[in-house]
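There is one chain below, alone, in structure tokens, taken in the form predicted alone.
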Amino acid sequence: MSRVIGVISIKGGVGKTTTAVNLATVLANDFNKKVLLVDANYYAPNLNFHLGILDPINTLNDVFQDKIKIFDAVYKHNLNFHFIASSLISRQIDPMKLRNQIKTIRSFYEVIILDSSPSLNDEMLSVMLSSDELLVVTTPDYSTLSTTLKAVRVAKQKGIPINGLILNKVRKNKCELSLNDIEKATGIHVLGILPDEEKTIEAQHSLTPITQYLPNSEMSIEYKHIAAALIHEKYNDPRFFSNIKSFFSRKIDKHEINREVFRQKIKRD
């Protein structure tokens, strides 16, 4: 069965479509999903610009002026993925029309994950309503948790599962909030700890994903260990220091706990 994951921040500047599309890109390239990613950021679209693609001829926005099917929308990248690209909308969107085009192409896809809006919008509940489960998007400071705390909320009042948080730009100092007081806050696990790596700005100019401009960095490798939980599989870090410490250490970090039990969950159900 097809997995329509939605991916939501309430906050620009936190990584937000930088982790969908690394997602997409180690889903398709290191676990060979068939994977589609869609910007559903109708008013401020900008995953083409990831993906170095200026100036896209079909969109999002001509499916849903009825101008052509959602198939005709559909480019293939060159990482082995597919996509559906936004141009900017400056009408109010019926937030119903995403699920509906979304329920005519899921299944020719293993996985398909939307980037939303940044905003507490009809953008956002578009994508909310689409969605078979989310992530969400955080970075480990007090203003950017206030606004998870509100897209946590309103993900619980529609009945959207929420797979867990995602901790981006994190410098393991004392000012940042710790993970703990994190979940304590929001009620959800965090499943993954993204550092903040200076080759990511690198990665974005050259409009290479992280997980393809640099594989084995830290943060490449923990986009792997989340993708993989997110389809019930474990992955195999091929460093070997990392691998010699972790054999000597017998400290498991608390995200890597909650991917283990969120692997298992989704086993069971």
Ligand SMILES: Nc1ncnc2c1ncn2[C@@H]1O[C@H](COP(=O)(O)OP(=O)(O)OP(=O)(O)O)[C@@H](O)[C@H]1O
The other form holds:
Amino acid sequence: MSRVIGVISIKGGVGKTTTAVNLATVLANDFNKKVLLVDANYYAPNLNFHLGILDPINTLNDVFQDKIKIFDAVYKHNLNFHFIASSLISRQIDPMKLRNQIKTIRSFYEVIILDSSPSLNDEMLSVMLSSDELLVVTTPDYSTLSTTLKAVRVAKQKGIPINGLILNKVRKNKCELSLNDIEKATGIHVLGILPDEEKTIEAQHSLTPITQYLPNSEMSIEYKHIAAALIHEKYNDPRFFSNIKSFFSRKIDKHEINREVFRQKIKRD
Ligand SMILES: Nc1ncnc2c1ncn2[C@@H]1O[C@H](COP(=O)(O)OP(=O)(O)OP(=O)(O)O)[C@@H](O)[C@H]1O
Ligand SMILES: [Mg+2]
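Condition change, the form predicted alone to the form predicted in complex with the named molecule:
In what comes next, the whole complex appears, and the chain from above leads the way.
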């Protein structure tokens, strides 16, 4: 059975594309899943740049214009997943078009990840309508939280389940909202906490997802934990020092508990 997971937020720059790319990379390479990654930010596409594909030839827009079939837009990436790029488009796109195309192709994959636009427009609507489940990416500040609340509200109105929040660019300083604040405000569990990691930009500059560029960084390990929970598997941190630390510490972080609860829920469903 394939699952279509939309990665959304109603704010630019919070880390949707970084999350979509890295989850696809990890699911394909660390968990051996058949993965398709789709750039559904089709008014301002940029996912291809994260993957080193600077000028994609066949894109989703060609599919929408009936110039090619969806299968002809699939790019077989050397990171062991498939990818469909977008190219700049100025026309309005019927939000149902993406859903229909995903229906055609979904049986070939175990996980399909849709990277969304930051605007509450037809693009995001098309991602919501095409997804079985959503991940909402947010950063721990008031202005982003207000847009996250909106995203959660819209998803709930459309009846699309939200797997959880991904809290990105976390600096662990006093000015940030806490996990509890964010969970209380949104009513959604946090499934992952990603640090504000300068190397992400370095990785992007080298056109490589951070999970490949620095596979044992805190950020990469957290992506592997999130990906594992999504497919109800467990990931064991291979780093010696973090294993020693968790052996002596009795405290389990709330987002780790959330992941376990989510894993069990998926198993039951
Ligand atoms: N945890 C992180 N630490 C530091 N930089 C990050 C982190 N996550 C993402 N970035 C950087 O932030 C920038 C924006 O990230 P990204 O493109 O993933 O956001 P986005 O939500 O997809 O943006 P848009 O809404 O414009 O599509 C990129 O330069 C990316 O490398
Ligand atoms: Mg993006």
